[in-house]
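Presented as structure tokens, the chain that follows is alone, the form predicted on its own.
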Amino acid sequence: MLYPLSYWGWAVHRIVSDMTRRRQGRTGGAGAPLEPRLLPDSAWIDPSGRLAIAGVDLVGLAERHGTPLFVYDEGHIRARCREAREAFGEGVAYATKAFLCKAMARLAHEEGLCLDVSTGGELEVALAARVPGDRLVLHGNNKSDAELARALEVGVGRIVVDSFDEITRLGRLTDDAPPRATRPRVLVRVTPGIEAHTHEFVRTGQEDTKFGFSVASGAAAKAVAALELMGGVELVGVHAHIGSQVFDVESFEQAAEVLGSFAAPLGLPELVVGGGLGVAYVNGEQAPSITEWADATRVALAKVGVPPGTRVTAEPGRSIVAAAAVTLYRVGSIKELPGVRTYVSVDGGMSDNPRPVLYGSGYEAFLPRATDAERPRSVRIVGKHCETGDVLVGEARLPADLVVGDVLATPVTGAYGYSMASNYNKVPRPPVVFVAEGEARVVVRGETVEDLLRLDV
């Protein structure tokens, strides 16, 4: 059993678990144990092989809060915060869609971070977690009427238009409001024709696509003049975003290269470049880091003559969170078909975690009493759901002594879970901690039936 540990035991004692199994060589190949590095980057594994992140007991955890559990790494979360502020500047936003809570909302705010919102609901998360409306950046390809007038009415700070729908609305809605000390700032959201190497259901950049305005067909071009007139709003800048999970530091610059074209002869004083970039989910992928990201943003930029003095800011939402959490869950069958599969079932499923469903997405599994062991039994972990396609992993690796009981765990599970979680089949959502130097809180308590029938009228 492990106790909670000062922050520079468990960190000390991961240096020299790392290098250990970089001598074994214990990487790579079917079988081989989780790659430490999709791990947060608190976790601790015992001599035993038993996992702690930020010093916490993850079999504990689940103990004491029950399955299935979202584990976050708050230290890790407040890391990548500072480097995407140390890469991007003032300005740059965590995107709120990859995961939101009022404890999430202030811990960015906390790192210097405004907020990307796009929905009334994430507007208003935000606001009572007591960031302040200038902070907030509100995103939305069919913001209504009453969604514009609150971003109005409690001043935030960048409003990105995405249609002509949208600008008519401003118009009236800034037309109709009494005199303001500022002006609304306002970004146009145009689509720079890329086509990001990702699932199509999470590419926005291309041509065929609900978001923005065209810069090939002349419509971005007629939304800032169409702004550039209005007395109502102040533009201030160009936003661009080519879509989700991009691995690719190609498609970044040829955006970049687009936007800043497009944007350079308008003379405007801002401009983002959205956020998607991709992080590993699995043993032997790799992704580029956010500083790597925004070196090569801004010298795609530069090459295209955007001025030095241009405020370049960026969006990162999946890279902050996604290898933070880890998700616990309890086996509760192990279904053997002699010559087809074996199937674990456990006590969440596509509810918690729809990305594999929605995205095919991979995801790796272990089981936190053994983390650094070999996985040679090859299985199918499948959810409680009522669906053939209810899959968590579908050719998962996990350890030959798996028993009915087990806490199984899947990593990088920080963004887009809890976020797109339902209660299909009135399964309640899980529980969110956070765990630092030794402790867990709850910020997200779990659902009980009492809330699932609590709007039934």
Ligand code: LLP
Second form
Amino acid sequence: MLYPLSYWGWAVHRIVSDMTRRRQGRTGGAGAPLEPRLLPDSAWIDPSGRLAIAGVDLVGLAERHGTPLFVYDEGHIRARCREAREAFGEGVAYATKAFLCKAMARLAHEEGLCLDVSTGGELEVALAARVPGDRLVLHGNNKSDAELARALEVGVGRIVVDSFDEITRLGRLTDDAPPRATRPRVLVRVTPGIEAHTHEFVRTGQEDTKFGFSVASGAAAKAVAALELMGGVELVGVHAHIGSQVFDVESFEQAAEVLGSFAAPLGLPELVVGGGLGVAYVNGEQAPSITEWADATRVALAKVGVPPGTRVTAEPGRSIVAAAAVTLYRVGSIKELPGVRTYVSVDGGMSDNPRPVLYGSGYEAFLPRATDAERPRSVRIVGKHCETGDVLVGEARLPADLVVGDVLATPVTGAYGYSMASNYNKVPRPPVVFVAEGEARVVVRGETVEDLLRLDV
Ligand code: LLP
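Switch from the form predicted on its own to the form predicted in complex with the ligand and give that structure.
Shown next: the complete complex, the earlier chain at its head.
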């Protein structure tokens, strides 16, 4: 594989600085520098500690585009898409809920991935990016008539059926539709009854869930029977998704075994194991790679008798985009409360990254002017919203020379940050830039006051 020059520069720099750190006995620990592996693939730290991604200096970017700013390394996303395509093969889909705009949809499509859309809105954005309907997979536990009708109209590649009501609705819509050359292809979503080790809000494989048909209760078998009897659709496979930010391959193996045992006797040509692969957000965290996840899944499926010719695919979201991005903020105030703590306020917050508030998610923070510096200062990084819960990093470490006006960055913010962003307190959503080969291009512009008012009548 060919790596850009900056990759080798970065690799050599990383080895040398790791060696230096080890010699000085300062690996790990609370005040340790940010681990460079949490940065996008084409990150390059110059000898003074300044960070560039794909050859674009981050402090300069913040000056040009303002802050907050989402910066995505395009090469990093492409590399993960290729890894997913190689590991799972044709049919693997990017889960657009993790991050979606036209540029992202086009990129995933160019790299040979299908796109998993879970609402009519995601479907329309993918179509607006000129992704053909047959490269889309439609999800959702409550698809409306309008969403299903649109999916049929544009010929989506797969519809993942989630409830008996949806089966009835689909039956009605396909009966009413003019006859077509090929019937819409559907998969049935099943819940394997696996408690993935992750936050309860993003766990979906257990019995107590709004998603899918339970294997254990027999509902999944009934759904299969109903779909097989329907003349208007073609049942091609079974789908399961156990949750998100799952670190242990064992949970995936267990789910694959339940899914495979259920699916093998049906003799259907496709199996989709969902998404959910976790990523490292903070120093010391380790996650399996997409390839390791795919290999473990395949072995588990073979063990329970899934024939080798079955098309086994997945829907990674987070593992494609999370580590591809960093968010840049500007420090506006440093408030030291003696005997309590230090609050560092930045110009974004829970409106551009609600994950810490929603799930208690941890992040690292660093200064792109001193990326590999020691971080002895213990602070809480908060946003500019009018509530105490507006915390970005509860227990952050930063360099001692932090000052008001510094550009501050949080890495691994490419998934479920921008896609869950809001206008709370009428804070405009930040722009998104893609960087590649020394160039930055704005793919989503920042919101303006006019945008904040455009829905008022
Ligand atoms: N497939 C299905 C059916 C899903 O429901 C999801 C995520 C995925 C694929 C992609 O999962 P991923 O590879 O991204 O883990 N907002 C939460 C995550 C919610 C995930 C919802 N479904 C968070 O910020 O952690």
